[in-house]
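Starting off, we have a lone chain in the form predicted on its own, written out as structure tokens.
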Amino acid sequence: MRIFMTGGTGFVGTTLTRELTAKGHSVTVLMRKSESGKSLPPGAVSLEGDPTVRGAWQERVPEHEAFINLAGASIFTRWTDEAKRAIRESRILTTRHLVEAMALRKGNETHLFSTSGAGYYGFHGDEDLSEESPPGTDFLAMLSREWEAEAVKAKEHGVRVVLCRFGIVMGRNGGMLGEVAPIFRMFLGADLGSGNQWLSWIHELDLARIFLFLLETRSLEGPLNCTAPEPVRNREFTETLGKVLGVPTFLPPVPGFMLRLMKGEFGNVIVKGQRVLPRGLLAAGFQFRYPTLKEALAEILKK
């Protein structure tokens, strides 16, 4: 299938592009001029353009049958007003401009897989959260609602829309592990806040396999939780990562107020979390290769 991807040079996009092309799909990766030097696997080509701005890149959109929308500024930063504006605009404008260009495919079978996040649900303590659970009211939840609303507009053009609500992606070359594994290797790993908060996560290869599954299972649409079936508490994450790396985790927890001082409003995301379950995928027959955190970390961090 001919696939058009935004955010294809990022942490998740790089793995996904590799896995899609390995299965015989052709992928066009939209790149800003500053990214033009990045290499792509065989079967993938680049197209220069800024998705937050209307431009000539939109003319190439109708040549494709499926669209994977990953673009967005990282949320793993201190949430100043400026950072929150960049986080929002990078997602909303990219999705809006992509959907506008997809209108030219009206009458042709078209698929849009648009990213959202487990943060859609807000903070619910120990409550199990499925695709039917209501949205939250914090910044990340409101952003996810607005982001998804832009993607759903593609249905007006006859497009099948799947809203992929990502958990924390575990992988080799970035994301959460890219930040915390070096700290643990220096024997500085510790629980964050109370340690009781839930972490809804997914192995990067299972995430790629979900997209391959969605390309074939065309009956699925609407929101899908892209998280492993066994979320863990932060305390279990600390213990498991320490064991896999072979390092002790004896330090006292990092107080929640310190995380809020360092990360601002994003600190609440770290110390609260949510327990999100992939009921839609499981009901559709998707089988996770790495359902437990221990299996996932052992595969990712193997020498």
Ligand SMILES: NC(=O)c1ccc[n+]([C@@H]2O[C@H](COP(=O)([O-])OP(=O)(O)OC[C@H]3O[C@@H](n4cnc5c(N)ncnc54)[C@H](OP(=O)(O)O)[C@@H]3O)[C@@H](O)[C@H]2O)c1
Given for the second form:
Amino acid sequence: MRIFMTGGTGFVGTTLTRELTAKGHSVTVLMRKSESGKSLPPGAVSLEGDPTVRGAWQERVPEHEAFINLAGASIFTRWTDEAKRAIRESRILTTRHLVEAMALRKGNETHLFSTSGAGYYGFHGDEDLSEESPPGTDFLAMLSREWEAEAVKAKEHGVRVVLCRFGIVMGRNGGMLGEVAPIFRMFLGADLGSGNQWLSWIHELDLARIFLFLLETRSLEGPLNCTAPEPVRNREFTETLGKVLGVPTFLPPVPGFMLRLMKGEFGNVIVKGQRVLPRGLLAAGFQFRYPTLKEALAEILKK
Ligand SMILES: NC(=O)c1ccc[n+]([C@@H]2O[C@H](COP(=O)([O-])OP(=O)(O)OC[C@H]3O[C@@H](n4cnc5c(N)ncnc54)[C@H](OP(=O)(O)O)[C@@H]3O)[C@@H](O)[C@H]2O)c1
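Could you drop in the structure for the form predicted together with the ligand? We only have the form predicted on its own so far.
Whole complex next, starting from this chain.
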């Protein structure tokens, strides 16, 4: 299939592009700077354009049948007002402009896989959350809601829309693991806050397999939790990562107030969490290759 991807140069998009092209799909990767030195695998081509701004890039959109919308400024930062504006606008405007351009495909079968996150549900205790659970009210939850609402507008043009609510993506070259593995390797790994908070996560290769599954399983639409079936508490994450890396994790927990001091409102995302389950994917018959964190980390961190 001819696939158009926003945010394809990032951590998730790089793996996804590699896996999709390996299965024979062609991928056009929209990037703000095509001379950024990012090499693409055979089967993928770059297209220069800023998705937050309407432009010539939109003319190329109708040539494609499937759209994977990943672009957005990183949330892994201190949430100043300016950072929150960039986090929001980069997602909302990108999705709006992509959907506008998709309308030009008129009548042709079209698929939109738009990203959202487990943060859609807001902060929760031990409660199981499925696609039917209501949204939260914090910044990330409100953002996810607004982001999804922009994507859903594509339905007005006859597009099939899947809202992929990613858990924290575990992978080799970035994301959360890219941040914390070096800290653990220095023997500085510790629980964050109480350690009780749930972490809903997914192995990057399972995420790529989910997209391949979605391309084939055309009956699936609407919100879909893209998370492993076994979420873990932060305490279990610390213990498992320590064991897989073969390093001790004896330090006392990092106090929640300190994380909030360092990261602002983003600190809440670290010390609170949610237990999200992939009900929709399991009901559709998707089989996870890495259902447990131990298996996932062992695969990712193997030499
Ligand atoms: N990684 C996770 O654990 C995780 C979990 C839940 C949800 N998600 C969501 O999944 C998506 C992909 O995540 P990722 O980890 O691959 O992100 P990433 O590595 O930060 O990449 C995001 C991509 O978005 C583009 N981008 C960055 N800032 C932008 C801006 N201001 N305006 C427009 N485009 C911008 C960049 O592409 P160019 O520079 O080439 O234009 C970049 O390659 C994100 O939207 C993220 O919120 C990720």
